[in-house]
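Next up: just one chain, as structure tokens, the form predicted on its own.
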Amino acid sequence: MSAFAADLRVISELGRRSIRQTIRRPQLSAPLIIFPTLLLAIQTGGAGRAVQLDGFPQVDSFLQFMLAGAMLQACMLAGNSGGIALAIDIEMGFTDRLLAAPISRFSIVLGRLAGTAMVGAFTAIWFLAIGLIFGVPISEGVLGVIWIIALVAATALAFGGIGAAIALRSGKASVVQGLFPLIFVILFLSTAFFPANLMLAPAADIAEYNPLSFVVEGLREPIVSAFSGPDSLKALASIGGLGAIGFVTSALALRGRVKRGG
């Protein structure tokens, strides 16, 4: 078997556990789903007259604006989840056992990765079929839902880097679990929840140059209305670029773990 397969084995396998882990562990599993289903709850029902708003972007209700920002809250807590349970396999000395293996180390990320990308497609679907149950339309239809999927997993992915890299570099799962509350923060200063041309300053002028803010106007063009070339091209570049200092962080925290054997 030649390393590349190897490699893809360990990474294939080590998702499924990653998958399996995160179902099995209610502290883990629960945040996903409960926490931004009831924030959309509630938010739907108690905010539901802002559409009638000046200014509001023009959509069908306010459910149809929601559902791309509940779909953020979910994919970045599935990057949280991701991180304290790879910090729960360092303390377990697990992942001690892995990097003594004959694998490459990195694949023992990637494949925490990829069951985190894969967590984050499965919350995309949830709420896309709550949206659908509950009459919200998907204007761009087939190719639209597959567009969110493949977003949602991608963001995920992104956020498990840097969940990562924080579990691998502090080895506790409750550092990685004390980012919780900064998320909210992070996320309400963004177009998740409401536009920001009827937010008030300093927060409108946070929203409007918020990476989360492209990232969500990603999710929420082919909800609301056709594909347009800027939005997702700052959707792609704004995930890149998050991904792209996950992967970096977690590899110099990786290679640290290394240094100081485990």
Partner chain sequence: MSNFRANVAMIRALVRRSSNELLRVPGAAIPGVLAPTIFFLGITSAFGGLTLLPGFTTSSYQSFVIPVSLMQGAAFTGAATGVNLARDIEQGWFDRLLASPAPRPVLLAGIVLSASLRSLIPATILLIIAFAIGAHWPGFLGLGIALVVVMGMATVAATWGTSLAFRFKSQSAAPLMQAGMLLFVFLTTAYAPLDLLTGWLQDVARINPVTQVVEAARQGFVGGVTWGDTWPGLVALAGLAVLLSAMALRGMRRMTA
Given for the second form:
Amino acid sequence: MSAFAADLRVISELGRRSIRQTIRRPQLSAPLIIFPTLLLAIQTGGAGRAVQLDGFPQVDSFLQFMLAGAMLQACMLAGNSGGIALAIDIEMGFTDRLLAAPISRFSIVLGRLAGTAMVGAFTAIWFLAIGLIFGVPISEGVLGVIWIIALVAATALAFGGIGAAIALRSGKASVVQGLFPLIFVILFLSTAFFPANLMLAPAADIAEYNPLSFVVEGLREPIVSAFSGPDSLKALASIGGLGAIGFVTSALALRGRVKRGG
Amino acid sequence: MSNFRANVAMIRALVRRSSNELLRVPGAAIPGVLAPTIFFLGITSAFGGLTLLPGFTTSSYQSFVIPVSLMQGAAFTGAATGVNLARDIEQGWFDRLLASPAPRPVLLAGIVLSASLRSLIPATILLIIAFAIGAHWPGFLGLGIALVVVMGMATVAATWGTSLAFRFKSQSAAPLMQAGMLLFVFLTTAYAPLDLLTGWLQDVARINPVTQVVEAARQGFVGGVTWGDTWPGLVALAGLAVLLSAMALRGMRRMTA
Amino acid sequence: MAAIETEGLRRDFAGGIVAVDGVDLAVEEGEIYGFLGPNGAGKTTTVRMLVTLLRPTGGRATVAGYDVADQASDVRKSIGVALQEAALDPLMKGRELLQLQATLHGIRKARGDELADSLLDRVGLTKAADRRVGTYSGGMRRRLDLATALVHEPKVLFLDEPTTGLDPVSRQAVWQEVSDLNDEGTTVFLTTQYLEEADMLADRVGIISDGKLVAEGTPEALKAQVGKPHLELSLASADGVSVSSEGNDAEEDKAEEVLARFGKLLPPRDGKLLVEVAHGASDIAPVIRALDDSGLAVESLDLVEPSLDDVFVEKTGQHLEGDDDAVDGAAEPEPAAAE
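Can you now output the form predicted in complex with the partner chain? The one shown was the form predicted on its own.
What follows is the whole complex; the chain from before opens it.
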């Protein structure tokens, strides 16, 4: 078996393990789906009248507007909980066992990320299903759905990289867990929940340049109106950028950890 | 020593012990303490435009949301109390208390009272930041009522958290402790006045007793304080506290059944 | 009045599991009672019922004269409890823990502070009193746990595996403390997985297996029940080389004939001849003399007395895990020297 094929097997095995972990540790997986779903329900009920405001984009309903934000939120939480799981592995010494195995070191991280991407794809399907159940039309139809699932999986992968980097750097689950509120800070400073033109300053100005706004707009356009070339490109570029940051920082953190001897 | 004095001493000792969580591992408490403020800043920045809707009762969305974030802080504190108790049960510490002759209601009071005192910490931080960015000053009476309500809500959330801790005896029930109370807090007039809520949430908020609690805490920030807006909230809190305390006590007694 | 008395004590759990199945025992005031049993035998469940952390589902139990189910509060006032997984809050300081425990027993603050000081001194933790429990060693934790169980001068003290996992020196310290307490009149109910501990400390021992009390008595009486002491000996042949197991049958037959005069012969083991003797050590000299008279030379001889482990194996069909571990550990081959 070639080295590459061996690595792939390791990645897929570790990916399956990370998905099993997500399912078997309800305290990790529950917040990931339940939290964004509850927030979605509360926000659509509480701020639903916002669609009547002057300057609100043309949408079918507030729920239609909010779906993209909920998916993005779930991706960030998935990245965070993947990081927590990795940190727990480090605390328990499981990672050391993998590092001692004759496999490419980065496949340890890639395995975890593969699992996170799968979880991301699942959240996309979950929220699209919620939309369909409550009568939200997906403007771009089946093609749009496929595009969204792929984009959400890629986003989860990117955030998984960042979560893994923090886990590898700190080696402590509590540190990664502590980032939870930070996720909401960044989200609230994007157009995930509300259009930028109706947000208050200074958040509105930050949202204009927040890469998360680009990601969420790229996810939102095919739901509420139509594919837009520039929006899709900006989304892809943002995801690519976030992914690159996650990749490089976790590679560095992994090297640091190996150098320090665990 | 009289029973009453002994019981007060026990409660005080238990409160002191649980303050260790805060004083001796300060790092661990920071996310929970800051979270309500972060949510406050986030919600007001994102949804601030809602005050432009016709029929919205105030022009300052910050003033409108303060009580919600205060309740959220209280709910978090209560949930954290439940998680800590679950850990104490898992590690066997709680057996020490159960095997002592301390009356069961005293043990519960010690746990719950510390939550209600602790809830003033996230509340203080939130209020300082909110006033700094321009929320309305609610007057001393309005502020006093809001703080009493915060402590009451923390009591309710702590009895909820402890009930679940006794039931599940495991920290993995944490999401249930947190989500349960947050739902109670947010399925109210959290984001907008009752008339502006959409469909189902309007119905739920109308019957949710915590809506009265939020409104009682809110009154000073968005207008004048009246007895008519105060007593329903206090009654709702008292009712929830009695109900959930009974549940928690029953749970504690079942621990040794 | 017995300090602890149970009649048909029983505990069922969901799913038809009977953890404790009709246990009758009586512990007299001032006794140290050792409670032995393999894991899952019902040891901990019994203790939890006696200390009011679990209600019996059948039978009854009194501790210090109070019913554990109906007078739980009075029981709690009369007992001190140190449970297996020493549940100590790592964030608290040793002194604080003792003060809290005193408060929980309704002791006034000034008195509680005094008690804390004297107990810390008693268990040798005065220097560590103002350090967090999280920094304590295993032995220090056990000693602190023992001290907390003593704040209200309990009549009956329950110790659940008080020395499990401790090093020999710390174990010795705990034993000394328990034995001192007993001298002062405290009744002690002790569970343990170390037979040596039960042998050293306990006035009487009860063995629980599958939820039932299968044996009870003083360690000596129990040992006597399972068998008399026996001698294990091997013979030297005329030329001074030891007789192998397949060896000189004639000599062996002759030896057996001689030995049979002293007691029942047991089947030979590992090439050694075994014979029960009635009196133990005082039988050694006559046996050697008799063999010598028959022209047989003894190469080695051991007097083997029954241990509590033999009692345990006979009554429960298994070894006690604590001792088992020790045996396994000793039997493990040394790691290769070259590494």
